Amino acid sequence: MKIWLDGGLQDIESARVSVFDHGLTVGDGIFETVKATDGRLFGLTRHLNRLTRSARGLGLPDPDHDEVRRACTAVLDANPMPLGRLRITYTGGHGPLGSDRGEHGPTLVVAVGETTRRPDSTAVITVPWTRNERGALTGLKTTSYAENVVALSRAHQHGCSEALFANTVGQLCEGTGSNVFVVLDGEIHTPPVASGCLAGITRELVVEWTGAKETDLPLDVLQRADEVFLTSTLRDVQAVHRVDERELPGAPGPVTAKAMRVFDERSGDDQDP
């Protein structure tokens, strides 16, 4: 297995990032996860644009898109696999043991790991913790991910693959690594970015391709929605068959099934929409 680290391919056994890297010591970094199918990346341009938005939000230098593309190509060529999770990580680099940044410049790591296609439906839980829709990191895909680790662990303890958050005013927001959609009277709705959710790439495409509406939704909409589904880079569109103790028999329902079909068709036609 080879990864890209600061300018070139390295063996995973010998690649080293400083123990003083700000991404490690204070979570000062950003990342993107990109789906790789037989060496072809899906939606890379949109992912790179979001990487830049996240970098600017943290005050990091803009990542060099050409370098990141070269790194992605090199890593995929060196590690062929049918379905992969490619991870681009970009941190504040070597820094002091505190919140101030150093002068060494950012660290870029690109790695890939093999994965499998997700099942057509899954179970989710809601958690008591909230997303802060007014926080400094809201809308940025940062490496400060510990609250997602805690929430996802809670989900796994309950036999679920995802945990869903409300925001601080009780509106439905997002999952630990996914966006959430609900079907009400045949119409698809998803929380707006103003709710505090990440502007997911798959979310963005589903809104464009299905006409889903961005709507402020109370958390308890999950208890009355006709259908619920998740979107993310590796889930694509995935139906939900259970929310907490509520079963949604027959998932994927007809609207979700159509969204799944549309996404599969459109994404198959264009790898970089």
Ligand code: PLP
The other form holds:
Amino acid sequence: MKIWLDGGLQDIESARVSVFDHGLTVGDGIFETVKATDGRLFGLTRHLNRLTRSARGLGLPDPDHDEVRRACTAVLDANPMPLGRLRITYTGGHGPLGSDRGEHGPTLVVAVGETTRRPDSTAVITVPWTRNERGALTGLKTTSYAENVVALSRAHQHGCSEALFANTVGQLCEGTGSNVFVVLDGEIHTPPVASGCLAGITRELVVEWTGAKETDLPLDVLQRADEVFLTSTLRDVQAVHRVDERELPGAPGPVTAKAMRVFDERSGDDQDP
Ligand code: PLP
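Counterpart to the form predicted on its own, namely the form predicted in complex with the ligand:
Next comes the full complex, and the chain you just saw is listed first.
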């Protein structure tokens, strides 16, 4: 396995990042997960633009898009696989023990792992912890993901693949690694970015391609919605067949099934929409 680090390809066994890298010591880093199908990257321009937005939010220097593109291509060429999740990580670099940044500049790592297509439907739980819709990191794709790790592990304990958060005012927000949509009276709704959710790339495309509305929704909408579905780079559009104790038999329902079809057709047309 080859990864990209320090400006070139390296063997994963010998590649080294400082133990004082702030991505490790204080979670001062950002990332993107990009889907690679037969070596072709999906939506790379959108991912690079979001990487830059996240970098600016953290006060990191803008990532060099040409270098990141070169790194992605080199890593995919060196590790051919039918369906891969390419991981771009960009950290504050190594520095002093503490939160002050060092002088060494950012660390860029690009790696890839094999993945499989997700099932058409899944079960989710809601968790009692909240997303902060007004935090310094809100909406940024940072490597400070421990809250998501805790919530996801609770989901797994309950036989679910995702955990959904409300924000601090009780509105539906997002999952640990996905955005959430509900169907009410035949119309598709998803929480607005102001709810504190990540501006998901799949979410953005689904809103554009289905006309879904961005609506403030209370968390308990999940108990009465006709259909519920998730979106993310690795799930695409995935129906929900159980939320906590509530079963949604027949998922994917008709509206979700149509959104899945539209997404499959349109995303197949253009690898960098
Ligand atoms: N929300 C969070 C917290 C995420 O981490 C992700 C993706 O990893 C998403 C939503 C979905 O975003 P995307 O569709 O860009 O993968």
